[in-house]
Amino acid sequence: MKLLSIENISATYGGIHALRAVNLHVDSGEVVSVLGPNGAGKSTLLRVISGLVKPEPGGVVSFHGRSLIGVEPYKIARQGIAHVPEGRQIFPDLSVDENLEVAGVRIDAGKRKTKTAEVYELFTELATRKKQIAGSLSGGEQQMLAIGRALVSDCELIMIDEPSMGLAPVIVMRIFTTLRDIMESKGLTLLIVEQNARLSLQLSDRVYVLSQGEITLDGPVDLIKEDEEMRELYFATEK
């Protein structure tokens, strides 16, 4: 069942024509990755979905069949879409606990407490730093907190922008392993933007490749791995 549907979406961001007639969908329970180099339009795509960038007229963005075009970002979040942006963007002056509390403001206190406990079970590093100011956490811990905030929000779809950026390889593996566990155990859906193709393909069911604002390749992971252009771009060292 299509959870998120994007049809013929074009958008200009920062004076650049960042997206050109993009078509993409995410089914319920899937992990879908969007790969591409810097400047391909990946982050703009997520910003369009979450209402932070207005697309050009004529396109469709829908969630559960309901249009998101023109809907305010906070209302999109309330529909069950959590956006973990590039650079994490946690509240640095609040504690870990307070960051999670703010993220769960729209749900009742009992459910928020349960979901917060689940986050601390998934990310035990955070459980020992509940009262620590978030801005003093390591980069990896801040990424864990950003993902934790999405989980506490009681979302159905998590969109994550460059989760591996600036992190040590061992922390990246920890993040990606936990993401897969989250998807499998909680029945959530994930749309991930990432430059680390190898890790993304290990995590994903399907992949879209974005280049200069256009989808140049899409399909199941196994077919994407066999594509000669993909091998040249991302897996040349494996030949």
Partner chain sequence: MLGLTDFIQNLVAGVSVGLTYGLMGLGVVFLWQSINRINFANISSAMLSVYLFFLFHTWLGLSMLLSAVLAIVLVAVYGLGLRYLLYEPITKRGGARLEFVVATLMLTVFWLTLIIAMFGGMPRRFPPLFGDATQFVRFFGVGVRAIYFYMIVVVAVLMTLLHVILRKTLMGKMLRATAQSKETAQLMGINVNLTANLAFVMSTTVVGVAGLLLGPIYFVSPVLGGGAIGIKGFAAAVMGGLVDPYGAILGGVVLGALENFSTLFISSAYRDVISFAVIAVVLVWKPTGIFNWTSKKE
Given for the second form:
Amino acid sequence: MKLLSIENISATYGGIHALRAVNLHVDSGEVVSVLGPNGAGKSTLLRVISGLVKPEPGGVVSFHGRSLIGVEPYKIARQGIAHVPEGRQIFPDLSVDENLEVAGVRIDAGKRKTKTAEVYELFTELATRKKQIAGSLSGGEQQMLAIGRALVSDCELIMIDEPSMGLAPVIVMRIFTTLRDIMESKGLTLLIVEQNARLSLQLSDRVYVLSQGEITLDGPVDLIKEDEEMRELYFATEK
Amino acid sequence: MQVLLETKGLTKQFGGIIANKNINLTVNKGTTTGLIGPNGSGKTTLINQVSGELPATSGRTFFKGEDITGYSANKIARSGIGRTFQRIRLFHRLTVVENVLVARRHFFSANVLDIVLNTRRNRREEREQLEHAMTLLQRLGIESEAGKLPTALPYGKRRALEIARALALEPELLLLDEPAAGMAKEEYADIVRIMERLKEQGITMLLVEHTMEFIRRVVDWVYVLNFGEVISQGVFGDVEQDENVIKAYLGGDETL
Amino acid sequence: MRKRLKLVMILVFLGAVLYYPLMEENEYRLFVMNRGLIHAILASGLVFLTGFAGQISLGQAGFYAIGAYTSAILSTSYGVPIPLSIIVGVIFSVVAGLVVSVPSFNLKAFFLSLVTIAFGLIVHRLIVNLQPLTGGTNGFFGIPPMRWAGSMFTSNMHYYLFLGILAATVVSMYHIKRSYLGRAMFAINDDETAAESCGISARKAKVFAFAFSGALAGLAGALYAHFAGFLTPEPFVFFESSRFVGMAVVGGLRHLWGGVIGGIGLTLLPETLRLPYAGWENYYLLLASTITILFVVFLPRGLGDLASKALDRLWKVEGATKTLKDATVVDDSEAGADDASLT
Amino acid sequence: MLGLTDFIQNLVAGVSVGLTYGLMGLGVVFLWQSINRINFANISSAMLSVYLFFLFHTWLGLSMLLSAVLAIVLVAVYGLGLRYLLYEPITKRGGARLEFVVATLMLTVFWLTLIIAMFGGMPRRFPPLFGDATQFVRFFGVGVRAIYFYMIVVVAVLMTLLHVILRKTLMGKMLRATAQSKETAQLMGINVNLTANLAFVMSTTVVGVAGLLLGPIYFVSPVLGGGAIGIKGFAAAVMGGLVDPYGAILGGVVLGALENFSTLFISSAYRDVISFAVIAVVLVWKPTGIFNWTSKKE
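Please could you give me the other form, the form predicted in complex with its partner chain, since above is the form predicted on its own?
Everything in the complex follows now, all chains and molecules, and the chain you saw is the first one.
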């Protein structure tokens, strides 16, 4: 069943044609990766879905069959789409607890409590820093908090923008194993945008390759399992 | 070969986050040097440190043998380092040719009185510099846009204008931050042509770029940054085979 | 044909401006007009500072006051000849402009507005408190009027003098705008980082902008002192500064003529409203501030912009290159002129 | 020589008046944090609340307490009006900060001229909302004017209330989250429209309360809406770097004390100059504020 569906979406960002006629869909319970080098338009894609960037007219973005175009970002979030933005964007002056709390505005207080407890169980590093100001966390902990916020919101779809950015390999491993655990135990639907292809491919059912704003390749993960092809993707030869 | 730019132990720290650590980089005169690396690896920070936009936390920068560490951005520009920006920055209230003329500021000698009274000296200088600016626009193939505002230009031509403006300083070193980013195919071809022509003219360049094909075509020597450190350098053919570099881009061999 | 129409219109306009005081029978209206010209000089300085260089001043009344009191005190208490006292007044306000420009080096426009407010208030308090020198709240009286060939200036002479100075101001601004100085100021206004990368010292550009606008405010103040004959701290309060900024905005911050249109317009308008109806005295200022608000809200580009667009339509400039949405921000003649001088 | 009792009396007077400056500073902080604007029209909120109170009590004959509450409520609604009648239309037409600054300044001029046109420039008696202004309350043998006592109590209550709202309620946390990043707040499902409305309302309300507190000192007079008192609110806010509410309150207290002692030791004529100089010096020397514990990243 199609949970999220994107058809013919184009968007400009700062004068650049960041996305050109992109088609993409995510089914319920799936993990989908969008790979591509920097500047390929990956972040813009997520920003279009969460309503932060307005696409050009003529395209379709729908969730559960309902159009998201022109809907205010906070209303999209309340429909059950959590966007973990690039660079994590935790609220630096709010405590860890408070960061999680404000992420759960769409659910009632009781549910928020259980959800928060679940997050602390997953990320024990955070549990010891509940009252600490989030800005004082390390990069890895901030990423965990950012993912934690998405989990607290009790959403149906989590979109993660480059969870590995700027993090040491050990931490990246930790993040990805946790993501895998979450998916196995909860059956969440995930849309990951990544540059770090090797890890995200191991997690994914399907993959899209975005290059210069266009989807150049899509299909099941086996399609580009070969390392050589990934290398080509980044150190691309043909134009 | 003559060293034009050299950084020694350049470091930049934002609060608790270290963006750049102990960067030693050399750019030889007449060459094109590339800076590559994954997102957030500190490439733009390095460019901004060299251009004086960001003061370095520690380390020194030498240009033509002179220590330019701590110089203001405008002084560095005048000493012969021109630059473009990741997200194109043009003066949107000035016309295309006026954008170029801004960077010709220091080729004028008229004083305030000359200007207010619009003396012959002022008129002559304006005419000369206008001609110079038009020649530059011509070199980049945008002379027919001279009277327009930059917002009227397509994206590729805006980039060309930004390069023209940097060239107006008559710089010895050109810093380019992702010159080909966001280009459509035809625009991309144009920008590659421009770069190749600049190379022929012997202009020294230091550039950040993500499009590897672009790096392959125009760059003589490449530095790879990851986590703010230089993890590899060499000619592109070698660097792209370097396991460390591949790991930085694609991730390690770990399995989940 | 169009060219001839343009010429005729300019000649008619010039004739009307020059002939106006000769046919004006109402002495008070002429007085108000003269104040409008003074305000136009001052507001032009704000157009220069804010519209060109992107710096903000909510303390312009401070420079105005420095020019006025310096010239008044020098000429009255120390017998300095009026032209000289005016020049010293201007110099003093330029110096004040240099001082106020220092915070602009690393303050964003917004924080800067607070500093300039503080400057204006300090000047105002000094005038009130330095009573032996300034007369304090009682006012400063007996300022000698300007003279020509031994006789005092008439209203008409004031008019022509102010008009001449205003014209010189506009012409100077026009030339600066088209020079490297003007381009540097527009550049730092648009994007300071990019300007610095072009070798432009943002500091120098800001210092120049503050000095120039300070000079115009000081000049306006000095002229006002000798024109009015007495000074009180009243016209130099904080809210006068905001009225001046209001004039520049209503006239059009990015337009060469913005200060002229706003300065004269917003001086004449409340007076026009005041005259016809008895009992309106208390409310005409209310209407003036309402009109300013409406202008800012509904016509943020100002009247100058509206006028230049209307005139453009009138002569239907063919091949006008600046048709884009930002076309309003640069003087329209410029691009064409640059092209023309090349070919 | 200044005795201990005199010293304490002056200190209390300075601190309590300073607290009201701090309240006005809060008005600046709330708005700066939520929409990154300075609303100069808020200078007149203090004057508006006092005149509304005066109007309700003296002209309509309502009880003092009811009049005060009504005045504050109307000033709160006025905050909403500022958003929808001024801020939104200007933003929609592409107006930037400068346009907002000019429009709000002109609105202050508007209110000032309206009040003067309606009530004249002369001050009128402030109805004794806080009892007899001349009365003294004794603390440990030191007599303190009752009005100062009330100022301290009211501000303390208000600050506690604000603290609880900002730190303990979900709404307050949402407000703080929005202040840190509007975009991310939206991604969390926070209705940023609502939080902006709240910020506008809170910003005018605290200034309205400050007005009523200053009433016994400045009477019902246009002075309350003139530049000088409003500017002291800015000075207080500037000391907190425009982002720290507690910094603004402390800034106000320091300013109030400074003013009071300068009146005592130098001259009342230069009292205001001190606040203005403080703004200039702090902004030039340390634009991020000297009492700023909120680490707002640039």
